[in-house]
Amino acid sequence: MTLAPNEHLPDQDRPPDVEPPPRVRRARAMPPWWFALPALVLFAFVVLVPSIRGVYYAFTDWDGLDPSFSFVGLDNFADMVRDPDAVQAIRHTLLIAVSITVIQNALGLLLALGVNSAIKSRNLLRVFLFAPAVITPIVTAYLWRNLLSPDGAVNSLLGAVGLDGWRQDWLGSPQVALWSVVGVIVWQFAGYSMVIFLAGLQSVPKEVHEAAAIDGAGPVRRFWSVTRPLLAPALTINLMLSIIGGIKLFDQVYALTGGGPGHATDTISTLIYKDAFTLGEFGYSIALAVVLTIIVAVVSAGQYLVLSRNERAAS
């Protein structure tokens, strides 16, 4: 048994005990939350009053420049849904959300699972692989576009390998456009799936596959029966950041298309842009703004109550 401090001492050599300050007995008897309180109320200042104010504002026809405007109800959010651009905006948002989560996880488990290997320049790769990712969306987004311009390096490399035929306009054809935007940033952030994954192989025990090789599991059944439970939280993580990051996605759109051709490539948040600060409609781009939230509550709530519920299962 491991006596504490002074506890093996007679009672009249042991020190008295010192009270402590009357500041050190006040913080101690406070709640634990009251040390997060000054944050609290920073957050709430910043961020909860303005987006709370800025609800009221979309059920008005503000411009955002005129301090008279008028309260319209819900006539912005029925507008909406007559609206085709809206529409499509919404659907382009969740189609580029499923794409990028389904592609870029995918991708992301292949690489891990391949630079997790003894081979010897897997360091290398993994600097290499996960490199885009440390790069500003922005510049990768104006670095793309050049290369993906009618003269740029991608027709070129097309076009010297004899491929004369799948030369085309990738960012101004309204065909492909979308799925441009979709490989630019799939190439992006595979790497920072691949790192969230490769942590995940890394924590799986040796002796467990070792075991299950002794037991004549091939890899295929090992991965699937072995690696795959130990990889829950992993790819729970994974989703749930391709899935918001792809419903909110702005900037790698908006610098590589501008929403376009015409409105092929809109998403929610380039319409919320382009309705507030181009056509000066702010109490309609509030509203789209509103639906986003609840579309990202909805989904992020859904895929956590999910996903939990498949890595309870497999723990």
The other form holds:
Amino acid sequence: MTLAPNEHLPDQDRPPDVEPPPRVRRARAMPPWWFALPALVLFAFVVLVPSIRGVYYAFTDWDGLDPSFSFVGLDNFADMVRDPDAVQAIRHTLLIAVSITVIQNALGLLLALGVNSAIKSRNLLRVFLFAPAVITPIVTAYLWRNLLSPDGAVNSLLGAVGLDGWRQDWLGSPQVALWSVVGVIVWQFAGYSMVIFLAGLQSVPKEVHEAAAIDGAGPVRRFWSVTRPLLAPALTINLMLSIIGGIKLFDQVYALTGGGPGHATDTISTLIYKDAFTLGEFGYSIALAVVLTIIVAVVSAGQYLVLSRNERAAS
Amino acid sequence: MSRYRPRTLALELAMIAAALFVGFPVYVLVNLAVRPASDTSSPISPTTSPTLDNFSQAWQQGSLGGALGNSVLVTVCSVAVVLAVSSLAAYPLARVTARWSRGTYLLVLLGLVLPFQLASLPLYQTMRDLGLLGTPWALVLFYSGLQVPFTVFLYVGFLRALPRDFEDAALIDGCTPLQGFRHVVLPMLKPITVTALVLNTVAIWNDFFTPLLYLSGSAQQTMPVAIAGFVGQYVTDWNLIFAALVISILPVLLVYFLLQRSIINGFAGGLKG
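Hand over the structure of the form predicted together with its partner chain; the form predicted alone is what we had up.
Every component of the complex follows; first up is the chain already shown.
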């Protein structure tokens, strides 16, 4: 290794008779590699090795129990293309992920702008609006299952305010159920997006805003030209979190509809669970998990590229 | 901060309306949880003769005490392990500039993208072979590894922004690297440790898929699985179910309202990187 000449400079400050032992110099540059070992062993045991084994099982007909199983090549994936339930689940997964991402972040941004303003109740509202995000999703899903039932609170409320025409079986009707699931998730996590946007908003210096106001920029113009570029990092995080969370969605669908009515709300995750543990089609179910992984990887890589370009353009 | 104008008042009212909208389900939850089964009026009309019977019944019949204990055990052990191994691992991964360090870090970050469904199905078999299925230790082991990528990511981001002068001084003064980590680096990591603690606790406490798989059929449930079992068993008795739901969210909400400032900052700040 060659050292740049100025790396010797600090030595000039030392008394000339004290020569630092070279070992110390190396130690200060590098904490030992084995510090990473415990975390790596756990990570390899729990995530890496099982994931690699999972990819292998995706090409077999293993039922999860029988030690004798055979390699079936791409059969599982070919079956998937012919399986209307699987195709539908993939479509639902993408539809849910995109809708959640758009609606949750739009609402989150509006709420963040609201609680970042001069209103008196802003601190209380921040705490209150974020609260649903810390509650166990399976619990909020059961709560909503009752609220959205035909004689539940949502229909009662609609009746009470004279919107009887809007009453319906929110989770029992195939056309509506998927959107009810989206609504419940947005209800739970809009506050989550809000908090991240709020953190971004608070990094916008007040002086810049005031200068723009003095220059005659209205609130919309100020938001678009001053706030929006500075919100880019918060937007990146929010979009990544909500779309990946939406793609992996399991708990809420399981508790709200169990994938029904029929298969109207099945996602890749609920189908993986059903195929593996109620049908014993372990190999097929893992093949679905591989497809899920590919979707997550492609979406997050694409999103990362687009958003990091936007962030650079905005800064 | 600008002056309080009529427009601000309108905004204030709109925001309060939004908050009431968000709070409406919680009102119904509590309203039905304190309602005797004989009362069949509309779920939105206030309960006339509230009772606490549902709570004691749900507590006993759902064995929620045991589930609460299991959830606490699993969460505390997993979070302790994850924070310890991840902070230790982040130190060389953030500081060493060699190729192995960069490669290892990227490998760990890959774990952020892999959906847990992919790993947890094959791991199910390993856990069964190890005889860990149906015990909380399977979950502790699972979360200890699963949460490593995210936690290492938080720590490395934070460490890279910290000056290294203190560590260098400690090492020159004769500390071993481990002593330097323990007495110099770890104290400086405190803000991000609080964030990582909160985020991991919420994620592990709330998880449902893995305990559903690994604990199915055993008496040792975590809270989300116990609640799912309870709902399945008392399908039609929603007053009882709602009482169980209230019991299960009370600890979470209590902790949240006590620590809300650092939790909200942790969520925002930790994710900001």
